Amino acid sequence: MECVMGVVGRDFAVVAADTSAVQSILVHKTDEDKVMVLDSHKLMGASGEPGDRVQFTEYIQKNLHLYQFRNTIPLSTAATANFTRGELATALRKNPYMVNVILGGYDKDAGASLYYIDYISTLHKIDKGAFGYGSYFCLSLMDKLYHPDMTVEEAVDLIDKCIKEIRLRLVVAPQNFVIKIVDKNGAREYARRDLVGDNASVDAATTVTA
């Protein structure tokens, strides 16, 4: 029951994901970070088979580092999206990765951008998007509330509304989420929304039950 979502604002992108590691009917951990910081100005939120997700996101991250080491300049967000799409397309004909990706980044010349890449290597540049069962609730909220020049606070509030809806309406809903942001100052963790575990907040629990 994974959930990955992202939105682009005025000069930033936000990527959020649940932090549950689940197999069958068991929850193994609730602090699995599914939003990888690829480099100083890129984020990759991924969902799918745990082994494929970890291996593929690390593979992309290390290849970006290698490119920058060899050429002294980083790949742009668009180039990273196309490289990721190419690797998925190549693997599709050999040993497919069961991974869906929301890629967010910030470039000095192009600003913030967001890309949707699914496991059969479909690539689209988007303003808002989501993967997983949570997308059934998130996409309608995003269609209603999203606008292109959102502030950081408005974008995070939209993500919070999506998280609340997932917790309330999804029958086996993940309870903890991580929110990360990328802008001209770099990629970083913005907040966590925890209901279970050591970092669970009373305020978060109150919000959901209200």
The other form holds:
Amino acid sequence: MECVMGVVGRDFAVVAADTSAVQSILVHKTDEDKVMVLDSHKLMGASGEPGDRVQFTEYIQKNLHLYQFRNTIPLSTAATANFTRGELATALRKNPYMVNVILGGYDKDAGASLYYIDYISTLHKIDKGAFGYGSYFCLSLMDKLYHPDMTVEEAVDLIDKCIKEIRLRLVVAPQNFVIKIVDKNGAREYARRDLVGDNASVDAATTVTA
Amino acid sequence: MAMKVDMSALETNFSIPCLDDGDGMHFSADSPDVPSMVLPTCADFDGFQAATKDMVKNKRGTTTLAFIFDKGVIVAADSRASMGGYISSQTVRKIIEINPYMLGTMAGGAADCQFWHRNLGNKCRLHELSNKRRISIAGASKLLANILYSYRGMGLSIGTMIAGFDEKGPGLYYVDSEGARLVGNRFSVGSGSLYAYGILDEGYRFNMSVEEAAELARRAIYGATFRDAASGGCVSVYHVGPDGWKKLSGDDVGELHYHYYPVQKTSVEQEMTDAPSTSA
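Switch from the form predicted on its own, shown above, to the form predicted together with the partner chain and output its structure.
Time for the whole complex; same chain goes first.
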């Protein structure tokens, strides 16, 4: 099952997700990017049914861009989270989107923030969170090892420990992960952790991009 | 007493139950020729609806594959159509020519695939006329994926790959009726796809000649037809290059089998001779 997790640090947020696209017992691909860059300073990691995930995150992304075109200023992370939750809620009783979202963003005034939005429109502002079967192993790890104002290295190290635990303990664990970061310089991919596929390396924790 | 003939192959979900008096089937005199369905009782209409959708849903009895390599895209498929245990055709064209530079593969409901690929071809042509340039493979697959997404849950059964060559080079997308759209370098779809993946993943390299790539595709489909009961017939292999698609080969899998595994002549250990005749 798909794992998405996020952690907030000193003025940045990290969102990580696995990169497998699975259907029953078949892995279609091992490099499917599930953390969408919504705009210059927002990341949305999503997990859920394949059609819903892509359609919903693209819908949020395009509406964010529309807001910016109309109003010349981008939407804040908090407003984006509430907008996303509202869209999920409106669709819930008609044509629900089966998508769980971890939204990370950086605003000049509010700093870095992380939001947990699940498929039935629950919204929480969080410091650390995870979705999927991986969350059973990660959340307690995060509870123990997290402390406020972590540096980038500490936060990525926490994510790496979570990935290691998922690979160790989850039956049929996803092999490859992507880690993305958002800070005052913008939202970008930080690293990949690939065990299989064309970019796999012997050392599982090798960084591909930094 | 004659043995009872197994008529289960003639059973369909749409016929009126035949009266069987023990001396064979016969149809009642006043049964109409039109097929009829069991009408739902009011007790569990949702259950009946779910069961009907499940009955109509075709398991994707097929093997199709496509992969990108340095000289373009190879697309290959088998040609068997099956309805449960009955093989209804061995000569189905599962590679659909959407336009001269784009191919689609068929897995799932044949009618669904054919109709929606034809519809996609129309939309691509309209795009060309409105925009004075060809549509990209990404765009074409997105058009199809959005249409299929809007029909989600309504019983369409389509597992297709859109393969082609556009300005950005070779393109390959997997699109299905659940709404998924995946970009990738190699895919295989259908009940035999797992078998095909085994051979495809092992032999795949980005740098191959067209002949090597076609042989890999042919071998992978053959391997799947060997193990999967719902795949068979002939293997069609197409190549899509910068100038469009071209059909490379169509081989019967039975013949391919003896091509890959020729019959070994066993050595004769003992020759039989006639028994010596006993003199009377």
